[in-house]
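Below you'll find only one chain, the form predicted alone, shown as structure tokens.
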Amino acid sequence: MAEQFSNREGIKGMINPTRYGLHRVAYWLQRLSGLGLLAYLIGHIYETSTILNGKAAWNNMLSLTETPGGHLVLVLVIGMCVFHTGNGIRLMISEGGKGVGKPGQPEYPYRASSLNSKQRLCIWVSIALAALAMMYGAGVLFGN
């Protein structure tokens, strides 16, 4: 019984980023950062509405975002904007049939990859950006 089980490695295999290549990469970027997103969302309203409860209740929660701890947050939330936004404009593209090129005849041996270059370089475009908006983020936020 156990032989028949043997090749199925569960969650650890579908979450593996090595084993799939740079679309599943891709795929869980994208996925993590619109949770991060909504995870934001949610407590930014939270945060504005605590000015309902007064002065002293708003400065004492921005007190809270003013530290090394939120601005690190804040630099991390700019980095799952750039990159869900980058990412999702080049979803949008190629589920319109746009970049993706004709389907060829599968031969052996058979590509791994369903993406071709012109999709790789969005994703790392995508990933550039992030990176470069993260650093300006941090530039800013924790000052030259």
Partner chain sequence: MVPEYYLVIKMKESIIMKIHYGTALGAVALVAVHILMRLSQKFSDSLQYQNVLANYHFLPYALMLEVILILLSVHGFNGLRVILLELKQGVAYERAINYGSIVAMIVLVAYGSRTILMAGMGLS
Second form
Amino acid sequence: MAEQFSNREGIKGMINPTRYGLHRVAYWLQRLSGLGLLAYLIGHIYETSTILNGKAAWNNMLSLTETPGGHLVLVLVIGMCVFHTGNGIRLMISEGGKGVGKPGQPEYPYRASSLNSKQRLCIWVSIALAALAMMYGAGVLFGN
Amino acid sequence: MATVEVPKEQKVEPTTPAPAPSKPKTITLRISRFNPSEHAETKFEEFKIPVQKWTTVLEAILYVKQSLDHSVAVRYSCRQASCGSCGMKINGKPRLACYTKVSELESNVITVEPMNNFPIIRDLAVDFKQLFSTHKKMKPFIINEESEVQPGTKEFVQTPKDLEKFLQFSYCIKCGLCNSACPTMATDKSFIGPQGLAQAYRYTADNRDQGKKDRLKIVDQSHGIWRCHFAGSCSDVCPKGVDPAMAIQLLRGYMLGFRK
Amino acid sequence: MVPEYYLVIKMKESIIMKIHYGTALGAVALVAVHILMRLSQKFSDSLQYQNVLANYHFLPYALMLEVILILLSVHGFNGLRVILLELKQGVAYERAINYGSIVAMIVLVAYGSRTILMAGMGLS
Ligand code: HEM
Ligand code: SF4
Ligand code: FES
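Show the form predicted in complex with its partner chain, please, because up to now only the form predicted alone has appeared in this conversation.
Entire complex below, previous chain first.
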């Protein structure tokens, strides 16, 4: 089957978080934050390696990162880290088959029990904790 | 045959006139037209359709076929959400055309397109080869050495509680809406998909079945169960309350050792 | 289904993903300690050259950094591998992704370990 007729939704469809409710938003945020954190990890390992070149090199690096722009990136990293961790714990529990509801006789109007309110609460709590941590982090970083 | 005289005083005259049939509203139906053999671009054709409160999207499409343009390709059969033929993208989301009323969409413009992640045959009709062959690979039958009915064997006993463990997953009508909503399916052409994975669980959870080991092995591959990230979109669109996302996580529970 | 693409180290996908979850769990606790270290004093002070070097000289902390480095490299690059496997399919492509992510893990761990080792031993 020629690929152009396969009608796959493609990356655009994969990353579109608007159509299928909160779980799909969480999926998207988990991916985005995972990739963001990986990028930060690589950068972080590079920036800390400058310590091997002595005090001047280290301070030079600090003068680049200890800036409003650098702090903004850190605040974002804090948010990504907290969301990814919180939502990651929800995913590990759920993907082990816990907290996704019990099979039963579906009743009209069908509401999927894996999309239950506890699940949605956990996602909101992860988002809220990320927001709080970002505010706290911004307070520490921009405070003085 | 005896005729029954209705006593005069029992004849009930309607006191209020029957409600006038509600005036049909007119909506615009936009149908995606595409014919791979002509190698043409997808184009949308617009039709004005009179609809009532109860008109389904499938009926609107059939109105086009009857009265306006009979060449529109669409697959349907039961018209009652039982056969799984009429899945399509309606105003951006995969739904069954026969199970979606125009009025519930709350829009005067209805756009119908073929489901994503399935090859297009023509217009709204898509190709289910991959879904069916994947379904088959999940061994969708009871695996049990004693399943042959022979003299001296008895039927398996199953309590209502045993039944409940898989019943909802057995309601799957293979409509493919879940596969078309799934974000992994959007780019991964080797992924088993929510439909197949949910059916792997349906048979594994059946206490008459002994094929758990086989099926766990089949889904434990690089484009198998681990490509599900519980985005829940399959369960959001399933028209039968199957909740494939739940089935997949329960199946994965066996593999992570949370369940036995 | 497409035939199982292989790794030379033929690891079942379930084993790989158990490692993915395991590294995540390990990282939760250790990353928390790592971040709290930055907040145990004034943040900008914690980054002063001498303070940071002192961290590297303190063996238990240096060991913890090494463990975090390994856990997060494995978790992060396996996460990237998963995303890339889902984006495109094909025998050669998937083999490249599988090996490439192992190489990336090794390179990142080696580069980070160099900092931890040399800062821990040499500089003062
Ligand atoms: C410390 C706490 C962390 C926890 C609890 C955690 C948990 C998880 C879990 C459960 C997943 C799988 C999600 C799924 O099934 O789709 C995941 C994916 C991922 N994680 Fe983490 N993680 C953590 C930290 C990190 C860090 C620091 C990085 C960056 C180096 C990272 C990068 C990724 C990536 C790239 C993915 C793939 C995303 C995807 O497949 O959608 N994670 N994480
Ligand atoms: S699980 Fe639901 S959406 Fe998927 S094919 Fe079966 S009935 Fe359709
Ligand atoms: S026509 Fe059978 S499901 Fe819609």
